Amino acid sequence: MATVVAFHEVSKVYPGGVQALDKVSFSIDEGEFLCLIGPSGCGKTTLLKTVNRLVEPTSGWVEVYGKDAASWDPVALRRQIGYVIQQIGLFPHLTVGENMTYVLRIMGIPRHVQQRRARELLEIVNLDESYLSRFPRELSGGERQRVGVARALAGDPELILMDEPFGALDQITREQLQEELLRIHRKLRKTVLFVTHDLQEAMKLATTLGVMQKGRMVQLGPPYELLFSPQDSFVEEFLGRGGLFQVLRMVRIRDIPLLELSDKMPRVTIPLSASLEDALRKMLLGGEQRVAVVEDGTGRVAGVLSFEHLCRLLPRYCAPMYA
């Protein structure tokens, strides 16, 4: 699997001796959804901004698409990376369609191609074509954030940087957009580096979780691994021991053994990337004892998960939390 971003001993010291990053080294692979989390001031956003050169490292270097970021022209680099922030930053005097395709316009892409791409983007973020002619002031916060995500996808970049994009939204809208983002990631398989202060959001979205403290990467790995095997007391305390519901929310179906489909196909299906919580909810709401698990994108049946099988598996995952 190709590496999209690699950090090599990256440090950042601001005037006055404030050290925001301290020799951070790790890589992000193609298709990975990596969430950075940690206390305020731990260096999450600073690290993210070294990728698109909004922050220049004091020492060390960042590789993007196999090249030292410092060797890229900053403008050219940023056009190759999607970027979504909490404030969204839509141009108020441009329509939704013009906002989404702004990067394409300055790249000289023909207008008819821009218009076609705008319609494609609206479909990706679940907005209808009536939004093309609207202005940002006519949209809700959630709609504006969807447009921000669409704009980040306009140039079809491999890498998307997201800096607390849903932090200013109400809980219901936030959860809806999290689901949309998961759907988009399953469909497009973009590489995502996502900064959040919300632990539940990180657990829900991440394929890989990075916990930072005082400018350092303390632990990096699958979310369930960090929860069950924290490297030190800081990680254990920060992630907490959320019990059964935390396990259901964190463990993805792809991380567990499935049963073979040996008889009738279950009526309800669920993707491999979904959580055990999602599977249990589908069983309960659908009145089903089993769900068929399908591969993301292809829809091929990967196996079956039953309520009984789930009950047998849970002690294995919960045991480390109560040892």
Given for the second form:
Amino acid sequence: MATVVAFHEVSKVYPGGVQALDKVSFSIDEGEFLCLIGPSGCGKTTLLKTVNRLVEPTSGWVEVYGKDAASWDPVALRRQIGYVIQQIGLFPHLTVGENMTYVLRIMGIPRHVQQRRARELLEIVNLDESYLSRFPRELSGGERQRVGVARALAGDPELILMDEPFGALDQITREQLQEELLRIHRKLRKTVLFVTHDLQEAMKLATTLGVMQKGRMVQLGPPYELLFSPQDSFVEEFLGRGGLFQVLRMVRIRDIPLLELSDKMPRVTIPLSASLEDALRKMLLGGEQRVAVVEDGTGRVAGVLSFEHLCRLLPRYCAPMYA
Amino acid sequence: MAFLLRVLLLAIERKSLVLVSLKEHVAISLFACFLIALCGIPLGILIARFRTIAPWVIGITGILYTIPALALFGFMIPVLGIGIRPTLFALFIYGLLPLVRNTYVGITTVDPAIVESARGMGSTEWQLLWYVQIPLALPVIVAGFRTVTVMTISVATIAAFIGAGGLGVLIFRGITSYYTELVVLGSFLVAALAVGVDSVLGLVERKLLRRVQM
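Could you output the structure for the form predicted together with its partner chain, given that the previous block was the form predicted alone?
Full complex below, order starting with the chain above.
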């Protein structure tokens, strides 16, 4: 897999002496969904902004699309990278259609191409065509951020930077948009660098999770790896707060291998589409060590899930489905 | 009441003088405002783009702004003579500051999130100005232009003093001949003109403001 972004000992000291980044090195591969998480002020946003050169590193260098970012013309570089921020930053004087195709407009792409692209983009983010001529002030917060995401996809960039894009939305809208984003990511296979301080969000979205603290990358890896073998007490504490439960909620029973029904049929059954959390709940509340897993429509027994089995499998299969 | 009636009768009686003065006044003000917009808006844009010179430009226009109108007309006579040229020059000098400052402030106070996203998507500095900052600054620029027009219309009254005509002629004639009705008539017309133009521009401003609100 090709490397899209690579950080090489990137440090940033802001005027006034605040060290935002301290020798950060890692790379992001094509198609990866990398979430950066950490307490506020840990440098995650600064790191993200070194990619599209909104922040220049004090030392070290960032490689983007195989070239030193510093040797890119910043304007040309930014046009090839999608960018979504928490405040969204839609242009209030432009329609939704014009907002989405802004990057095509500044690149001088003909108007009819822009309009065609605007329709495609609306479809990608699940908004109907009536939105084209509306203005941002007429949209809800969730709809605005959908347009924000669509706008980042307009120029069909390989890489998309997202800086806490759903941070200002309510819980329900946020979860909806996370699902949408997962769907878009699976479909379009873009590389995403996503900054968040919401652990559930990171667990849900990330194929790779990076935990940052005080400008350093503390640990980087698949979410389940961080969860089950945290490098130090900081990562453990940080992910311990709900990380496991989020994983249990995410993983479906159909994604893990089941035991065969060998002896007695368990008393409790659970559908294949249920999550591991559902299975655990049934076991705990029913006082059962084993549950029978049945197919959703037919009710045919597909296998058995036991508590012991679950404990053994969890570290290996807890990653989101496509990890 | 009787006094107002006398003013009205006077306006009808001296219709041709009133109309000529009004036309002159409108012409002077319009032309001055046109010149101010022509220079003030680009100058404001320029200093928003190159911020380091902004304090200098605003400082200098600010100093010019504080020179008393009457004194400025006086200064101009030896250089530009009397009549329309020194008048336009003085009005121009006066009107520059509010428009330059409002253009600059309008552009530089656009929501930073909007500016960041425009820049992050790869706008050049000029594209950022042209497609984002200036359209969003328009209501503030128009507000500045409103100030300029009202000021220009009222200051243009003094132009009569240096022979440029306008509604000031009625007022000066009224003062020198103790003809109060004439003074009131002239003043009323100046005020009506200013208020009229101001409210029209006010409508434009509100319309623009709605367009740029989130």
